[in-house]
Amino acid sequence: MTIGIDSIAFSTSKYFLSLETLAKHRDVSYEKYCLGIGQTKMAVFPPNEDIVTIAIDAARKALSSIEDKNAVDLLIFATESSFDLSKSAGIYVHKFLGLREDCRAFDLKQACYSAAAALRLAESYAANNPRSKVLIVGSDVIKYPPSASGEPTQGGAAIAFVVSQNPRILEIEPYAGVHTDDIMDFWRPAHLDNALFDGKLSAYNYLKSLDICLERYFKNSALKLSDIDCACFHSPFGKMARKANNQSFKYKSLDKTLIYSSIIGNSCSASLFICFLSLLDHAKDDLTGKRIGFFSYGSGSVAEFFSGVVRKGYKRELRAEENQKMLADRIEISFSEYEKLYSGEFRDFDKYQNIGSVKLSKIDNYRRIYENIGG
C-alpha cells in the first residue's frame, strides 16, 4: 500500500509589489533584497482577497483532476492567519467546493509547520480509509510593520493537495525526524494584526532543528545522505533555504525549488509545498523514482524532516504553464497603493480583481460574506 500526494495546485494574490520599488522608498539597496534575502517580489492582498479566496482557488484546481470529489471526506485547513478563533476557515472552502455534507472540516495551527502536520494526519486517515481522499489546504498571508526587517519577506499564497492511497505524484515514506522545542522566535498574539519575531533566534533554531531532524531521520530510516536525490525546505525567504541546503546537502536543484517563492514572498504553511511544486514544474530531468527530502519548520517550534518518492507518470498531473501564466498575469501596484492596502484604510471590495472565482464581498458585524464572482 502506498500513500501520498495525488494532486497539487497553488494560488496567490492578483497583485504584487516589486521589491525594487520597496527598496527605493525604504532607501536601501535593491541588492539587499534580491541577493541578501533572495526575494524580488511580494504578494499584496486587496480587501476582496484573503486566505479563504485563494484557498478555494487552489483547491478547485487540485480537485479538477480528481475523478470523484465525493471521495473527499476530510478537509484540513492549515493556517496561522486565521481571522476567527472559533469557526474554521475550512468551512467556507467546504461550501464553495460543494463537498459532501458528511465531510469533516477543521483548521490546524502550528506556525509554518501546520500543512506538514496535516499531511501526517492525512496519511493515517488514508491508511484506515482506502476509498477516502483527504484535501489539505495551507493558506497564509503574512504582514510585518512598515520598515521592519521582515517587511521585504511579506507575501502569501495557498497550496492545496489531495492525499490518498495509490497517489499519482508522490509516495510519502513512513519515516521521519521530528524536533519540538519551546522558544519565542515568532509569535502573533490574538489582538495584534502583525507578527512579533526574533529573526536571529529563528534563523539559528531553524538550522539547529534541521541538524537534529536529519540525525533522527537517518537513524529511523537507515538511509544515508547520498540516498536523498534533492530536497525542499520551508522558505520564509530564499536565503534561509540556501543556508539550510549549504549546511546539509549542497543540491544544485535548490534553485528550481525557489522560483515561485522568490516572487510570492513568505507563504508560511504553504511554503514548503510550493517549493516542491516549483521543483516539479521546473526540473528538466525526469524525477521519476527520485527520493525528495522535505524540511518543515514552524516557529515556536516544531520541525520535521521526511521524504517521498516521485511516482511514474507524475508529469501528467502537473499544470506548469497554468501556474506560470497565473503569476505572469498578476498586476503590479505602486508603493502608495501598497501603503493604503497595508493600513486597511481602503476597504473598497469592488475595485480590485480576484485571482480566482470567489471574492470577499463585505464584512458585516464581523461576518465575512463570500460570493462567486458574477453573483
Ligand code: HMG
Given for the second form:
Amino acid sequence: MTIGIDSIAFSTSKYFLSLETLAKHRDVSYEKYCLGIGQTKMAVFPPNEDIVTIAIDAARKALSSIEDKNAVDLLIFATESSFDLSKSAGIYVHKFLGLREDCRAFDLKQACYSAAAALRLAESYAANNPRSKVLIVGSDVIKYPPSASGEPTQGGAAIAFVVSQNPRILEIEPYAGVHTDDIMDFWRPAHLDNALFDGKLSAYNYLKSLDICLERYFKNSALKLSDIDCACFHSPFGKMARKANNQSFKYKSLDKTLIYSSIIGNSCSASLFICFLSLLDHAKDDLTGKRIGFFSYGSGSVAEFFSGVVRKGYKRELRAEENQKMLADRIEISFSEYEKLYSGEFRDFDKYQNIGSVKLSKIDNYRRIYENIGG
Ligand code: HMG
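What does the same protein look like in the form predicted together with the ligand, given that the last one was the form predicted on its own?
Time for the whole complex; same chain goes first.
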C-alpha cells in the first residue's frame, strides 16, 4: 500500500515589501538581508486577506485535480497564527470548499511543525480508510516587532495538500527521526500579534535538532546518507536552510528549494512544503523515484526528519507556470504602506486586491465575515 501526497498547491498575499526598501529604512546594508539572511522580499497582508482566505485559495487549487471532492472526509488546518482560541479556522475552509457535512474539520498547533504533524497523522488515517482523502492546510502569517532582528524574515503563505492511498506526487515512507524538547526560542502569547523570540537560541536548536533527528532517522530506517537524493528544510529564512544543508548533506538542489520562500518570507507551517513545491517546479532533472528528505522544525520545540519517494507521472500534477505567475503578479508596497498594514489598525476591507476568490469583508464584534468576491 502506498500513501502520500496526491495533490498540492500554495497561495500567499497579493502584496510584498522589497527588503531593499526595508534595509534603507532600517539603516542596514541590503547585502545583510539578501546574502547574510538569504531573503529578498516579504509577503505583507492587507486587511481583507488572512490565514483563512489564502488557505481557501490554496485548497481550491489543490482540490481542482481531485475527481471526487466528496472523498475528503477529514480536514486539518495547521497554524500558529490563529485569531480565535476556540473556533477552528478549518471550519471556514470547509464551508467555502463545500465539503461534505460529515467531514471533520479542526486546527492543529505546534509552531512551524504543525503541517508535518498533520501529514504524519493523516497517513494512519488514510491507511485505515482506503477511499478517504485528507485535506491538510498549513497557513500562517508571521510578524515580529518593528526593527527586531527577525523583521526581514516576516512573511506568510498557505499550503494545501491532499493525502491518500495511491498518491500521484509523493509516497511518504513510514520511518522518521523525531525530537521534542522544551526550549524557549520563539513564542507568541495569545494577546500579542507579533512573535517574541531568542533568534540565536532558535538557530542553534534548529541545527542541533536536525543532527538528533537524522541520527534517529538513519537508525530507524537502516538507510544511509547516500540513499537520500535531495532534501527540503523548514526555511524561516534561506540562510537557515543553507546552514542545515551544509551541516548534513551539501545538496546542490538546495537552491531550487528556496526560490519561492526567498520572496515570500517565513510561512511557518507552510514553509517546508513550499520548499518541496519550489523544488518540483524548478528541478531540471526528472525526480521520479528520487528519495527526498524533509526536515520540519517547530520552535518550542518539535523537529522531525522523514522521507518520501517521488511518484512516476508527478509532473502532470504540477502547476509551475501558474505559481510563478501568481508571484510575478504581486504588487510592491512602499515602506509607509507596510507600516500602516503592519499596525493592524487600518481596516479598509475594500481598498486592496485579493489573491484568490474569497475575501475577509468585515469583522463584527470579533466575528469574521468572509465572502466570495463578486457575491
Ligand atoms: P541578526 O542577529 O540580525 O543577524 O539576525 P546576524 O548578525 O547573525 O547576521 C546574519 C548573517 O548575515 C550572518 O551570517 C552575518 O555574517 C551576515 P552567518 O554568520 O549567519 O552566516 N551578514 C552579512 N552578510 C553579507 N553582507 C553584510 C552582512 N552583515 C551581516 N553586510 C537572526 C539573524 C536569525 C537572529 C534573525 O533573523 C532572527 O532572529 N530571526 C527570527 C528567528 C528565526 O527565524 N530563527 C530560525 C530558527 S527557529 C525556526 O525556524 C522556527 C520559526 O520558523 C518559528 C516557528 O517554529 O514557529 C522561526
